[in-house]
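Here you get one chain, nothing else, as structure tokens; it is the form predicted on its own.
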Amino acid sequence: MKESYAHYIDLNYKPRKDDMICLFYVEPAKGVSMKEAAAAVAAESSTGTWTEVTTMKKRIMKMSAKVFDIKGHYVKIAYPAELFEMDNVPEILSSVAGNIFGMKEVENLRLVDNDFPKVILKRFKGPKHGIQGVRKIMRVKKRPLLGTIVKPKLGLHASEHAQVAYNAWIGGCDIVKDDENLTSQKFNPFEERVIKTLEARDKAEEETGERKAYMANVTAETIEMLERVDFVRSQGGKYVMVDIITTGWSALQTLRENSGRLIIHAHRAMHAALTRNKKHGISMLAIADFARLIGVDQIHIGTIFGKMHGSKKEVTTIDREIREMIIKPGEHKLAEKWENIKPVFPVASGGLHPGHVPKLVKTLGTDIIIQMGGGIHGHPDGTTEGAVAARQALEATMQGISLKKYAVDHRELRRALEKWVYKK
């Protein structure tokens, strides 16, 4: 091992109440041994280089990260909190998620999970509504909430996305929102978009006696965004939504600070860049890790049956972990204390149509969004019995009736299930 990296690692060591401790997987590169690998992985992300340098001094020493586990190809690194501008999230991440993952020493590296101490909690306030806030605001109290995103993605004028929006709602839908890449192009300006759909709300809260929201998409360069924030809430919108990694955590956090009273939703467009290769990159969990600690109020978290990729065992955990205050450790898995921090509502989203909601429900529990964009607007009689579909099969699932059994007197449902499930 490298002199410069030989007081990185220490097997004996016990983590501080004040330490960070990040969960890496980790495969050296050829020729390179596990214990070397892992100090230079905690060498880069805290106070060390590749070679000893003159500079170094004894009381900078003792601020190094300690790699104090090693268990297969899975390794725990302690970073001490002075290293950290603590309300910084994307000084946290250029510190523990920086240059290591280009490190000659390591053939594969991922941040697999981090667990935050208290004094870095401390510093952030978490969702301003969270689960019970969101269900209190949208007057549901058990059901899980279905939402649908208006189809196609992009092209649909202001007018136009605004009657499918009535549509969803009117057929049962709780939520409609934007998708990830429409934002304010010409064929449909945000301004005149957010009127419509809110005009197109509120019409719907009247005729249905149900509480509606519309998630407008305010991603945008971040003083353009915060103007959009405010025209939202000016209109008398509930909801904001923020592609999360594309906007950034800087962004992130300065709309977590400047929304007021909006929930946030975050969508998490681009994420698998990051999160797909499992040997490589940051877990989707890490990143929802961080998006709690900001205070996203609902966050994606994948569907296990949809047309996205993600395992039952990675969405589960996920899942379990945001709306969880105390995560006890598991396989991998670090032990979480978020005390004041509020639970974030999960999102299941990509591919659903009614046919997958006994089994999400089955999977996830009730506290989940259940969105379903083709699977409500791809109804063979149009978007208002899409949604109403949808709403059956939340009904059946919510009395424990099948669904076959339930469609049987409810026509909306068949002609979905006709579709998707019973397709000869």
The other form holds:
2 protein chains.
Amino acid sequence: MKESYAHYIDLNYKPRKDDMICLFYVEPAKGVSMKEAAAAVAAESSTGTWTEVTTMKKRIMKMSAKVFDIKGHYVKIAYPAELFEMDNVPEILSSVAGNIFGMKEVENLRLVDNDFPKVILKRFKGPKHGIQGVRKIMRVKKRPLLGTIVKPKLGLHASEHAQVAYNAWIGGCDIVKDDENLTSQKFNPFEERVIKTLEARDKAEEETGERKAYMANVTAETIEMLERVDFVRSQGGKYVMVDIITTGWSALQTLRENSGRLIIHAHRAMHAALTRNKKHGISMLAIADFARLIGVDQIHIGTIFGKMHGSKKEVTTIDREIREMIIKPGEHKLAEKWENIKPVFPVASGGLHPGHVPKLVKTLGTDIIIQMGGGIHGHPDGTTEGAVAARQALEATMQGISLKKYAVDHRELRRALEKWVYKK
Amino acid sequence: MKESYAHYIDLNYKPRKDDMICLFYVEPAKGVSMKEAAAAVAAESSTGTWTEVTTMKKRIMKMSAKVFDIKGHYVKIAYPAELFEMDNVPEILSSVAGNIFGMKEVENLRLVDNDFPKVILKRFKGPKHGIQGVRKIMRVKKRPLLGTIVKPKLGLHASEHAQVAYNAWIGGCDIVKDDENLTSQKFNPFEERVIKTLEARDKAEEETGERKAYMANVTAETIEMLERVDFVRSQGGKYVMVDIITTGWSALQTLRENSGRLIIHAHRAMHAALTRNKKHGISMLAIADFARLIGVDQIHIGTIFGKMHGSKKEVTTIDREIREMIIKPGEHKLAEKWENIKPVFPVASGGLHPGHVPKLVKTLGTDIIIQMGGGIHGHPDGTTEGAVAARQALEATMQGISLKKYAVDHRELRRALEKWVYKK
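Right, the form predicted on its own is done, so what does the form predicted together with a further copy of the same chain look like?
Every chain and every other molecule in the complex is listed next, the one we just looked at coming first.
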């Protein structure tokens, strides 16, 4: 092993209570031992570099990260919290998920999971509302919340957008959201859309007697984003949504601090560029950790089935983590209570239709938000009927009745199943 | 092909002048044709979804993205600019680099390159200074600029940090930068570091008669970052550096708009989580495109050799693009002049030492910034001697003399070569 790395591994090291623990999947490059690759990661992500430097000090060596556990390809590294600017997520990521992915010593490298020490958790507020807070605001106690994404994702004018939202609400949706790439285009400017869609929401609330919510996509340059947040607030909105990956961690922290009591919904567009390769990059679990730490109230976790790729196991692991406030990935336990940080509402979204509801609830439980875009607006009879069908699927599932049976005297559900289930 | 995707491919389509063109590498999932996979990408990244929806309109179909070229695994898609909020980088990325990486229809997918139409280029200011502007400020006309990163990357106190910087400057470095994960930790708080390091800079300028610069790492939550930017300005700093990937695109746009005449240096920590797998994710070329569009003045492009992985071809392609203002990746030409947008100064960094200089200049030319961290502070005689050696390597290279020959009567260079070159 290179001299400059040898210090960064100690398999007898016992992590201290202020250490942040990261779990990595490490595939060494050809000719590099597992120990050397792991130590190289610990060095580059803390106080080391590729060669010994004359400016190093004993005091600094003592605060270095340590590889303390290697099992197969899985490596645990302990980082003394003092290494970090503890309330600066970009800084923490520039350490534990920075240069290391490009190092020659590794062929593949994946940040799988994080275990934040109390001293870091205390520096963050986490979600303002979390699952229970959102349920209280929405006045829905037990069943999953039902959401839709206005489709087509781009192109509708503001008034058309509001109309589609209205149609979804009166059919039974609780929440209507913008899609990830709809922000403020010429065909549908942000302010006009918010005004019209919130008017439609008020009307839908009055007509249905239910709470309805609109998640306006505020993804933008930070100052512009904050102006949009203020606009939503000024118009009586309860929610904003943001694309956390394309927006980035600095602005997400800014949003959390400057959005009053607005619920924050986190869309994860672009995540799969980082998460999909199981051997490299960053796991959705790790991303969800940081999003929860900062304080999103809801986050997309995938669907198990539907249009997006995602193994059942991965989705259920993320789900368990953000709901139960415990880090407990399948094989690799890094269990730690999350102190003051509330649980996040997991959102299942992507290619879902009413036929998926029983399986979703069986796998993920009832503390989820089920979003259907095409699965509602693609209903053969239109958006309202699509929303009715989705709500019927929820009712059936909550009553323990099979969809097939419930569909016998629920026409909208039957029509949906005929399109997406029976014909397959 | 699914009906809902068929509309998104037209191999006879001729891109219009306002179209943004993206080049993707596409590997279809098993059982999916290349055409269907490509069309699925175009659909999900513009106006489509997995099923036909009743809310679609003819007008909207007309503004859809189109697959117009497929060669092997390489697919070109044209996006009408009206789809985008044209000055909102997170929005553009949520479209062309959003959900698509997770789609079932693809096994692997990579955004390789972008070609921005004039109508989008005009919405951005690009770099404030670029190569020529930075050269003017630094008063260095032809040779590469020489930079160092203070090492060890974490742990030095502010006064130690300033001393190491001073030692590097008087040895011959033009620029000294913080490392990517040094922001404002307890052991080295931002303001104290900036004050002391800029004092050291002034002293070094006076003693050497050369311009010297300090790149303070302002990576943080957006508002805090802007405060740090203001602080650097108030103290007479000329530069800030930021980790563009962990900070994120929203805050980078904010930084560009709120940093006066400060030069912006872009560090790319975490990029390899996205860029390293050649079949999936986002290329460094595409990332550099967006960074240039927003307006960083300098950006890390890798080293060809050194501690980081990165093929020679990839590095030279990125370099050519950001310097020549032309998109021209090896096999796949998407050539377009960059209108009003200045070229970015490419930074070679990561595991470099004086022995690398001739090859770097031969491959990348002289319009580069060469950064050595360990390659300077790891010099057997210390930081100043390390900087002298690096500067000697530059002198030799600019005069067309081999390092071996130049080292005969340049002791510092000889000592560096003895450590890193001759012994190998």
